[in-house]
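Taking the form predicted on its own, here's one chain by itself in structure tokens.
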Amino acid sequence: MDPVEKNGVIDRWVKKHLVLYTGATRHPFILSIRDGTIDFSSFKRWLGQDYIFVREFVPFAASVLLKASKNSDDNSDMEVILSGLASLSDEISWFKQEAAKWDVPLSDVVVHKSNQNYCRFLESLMLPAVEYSVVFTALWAIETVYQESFSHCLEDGSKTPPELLEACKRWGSEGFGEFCRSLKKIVNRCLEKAPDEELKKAEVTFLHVLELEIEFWDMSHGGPK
């Protein structure tokens, strides 16, 4: 990692709001995976969540792409942008696949209010009016919460119940690692250029999708409430 990059300002703001930042990436949901210790039903509540979570992830990664197209100052943000939607197909079929091997009837998947308040956040970003560097700064932060989430999962010493090996590689590879810092360079790009109010309203994005983070793996943890 450069200078620059190892000081931008995604890495001040991780440091400044790092509390939170662990919280959403070292969460007992995921800590439960890790040390194996992990009640099945607890994942199959997420599998079901994360699968309408995704199908309203697709329209705002696409919203994405869109102001690429208008408001990019480099060609080559439309071609990691892509290169992440071409994946959501597959991960769409991927949970499909999870859910008839977890008896998880998607159709009567019941939305919970934590994950609604998700999906209308992605809603809100989606309107013409958001800047591009806060939109950029959403999508980072969403796959860099899962990216960090499950690699943890695989590191040295987990203990990872091998029925879920596959979720967390798909979230904690080498290669899904990779583009999400090809996410945070784009990002840190943006907005070293932003004016201060548009840097205020991206900081703002990121705690929320922290917070909104948090609040899905709790959902998944502890059950409806």
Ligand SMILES: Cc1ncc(CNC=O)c(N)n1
Given for the second form:
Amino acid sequence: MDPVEKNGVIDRWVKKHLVLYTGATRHPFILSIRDGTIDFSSFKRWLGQDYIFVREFVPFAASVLLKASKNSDDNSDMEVILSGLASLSDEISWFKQEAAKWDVPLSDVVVHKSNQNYCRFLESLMLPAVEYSVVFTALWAIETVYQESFSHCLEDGSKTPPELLEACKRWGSEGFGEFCRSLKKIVNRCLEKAPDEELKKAEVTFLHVLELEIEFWDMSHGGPK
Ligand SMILES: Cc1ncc(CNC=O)c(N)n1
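Mind giving me the form predicted in complex with the ligand, seeing as the form predicted on its own was just shown?
Whole complex next, starting from this chain.
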């Protein structure tokens, strides 16, 4: 086995699509948090939209859990996803608390087009016919973009405003990093065994997540709409 093969499919894809990957994980929105120049109205816009996204993400994660219980050849997959679902329960409470702190009325957030597109994409992945390896690739990518983005705002030398540290720690912490590494191991295992056509589908799904994440950041970063 050559060293590239040994690293697994995911590392190969990240290398192959590094420009898009970096576009999602080092977006100007994130860089503005890290260098302290962020406009708080952008953060508030992100907060309201992401609360809506996360509420849609819960049934998606649950659909992956369901597929794990039926298709997985490793019964620890289910435990990993279940722990993710448990954190989402915490996360929803956090969003509500944070929104109150920032005076963002969650009940009347108007869903932005980019968010709607992303949620529609999640819905398409919830269909029973979509393969386990494909949905797991999406789950890994969605979580990892946030992990890589927010951990960047906690690194030495970052000037993240203290008001935003808690948000950054939610996804940038070591615990969430460990969770993402567990997801990556599972995806690599699934993809190693996937037939070529399924592998191609998973790669396209990965790229689609990156594009949707970039559009999500764009929406937060841009002017009021
Ligand atoms: C747009 C987007 N992508 C990924 C995440 C992280 N997953 C769950 O919280 C998120 N909250 N929002």
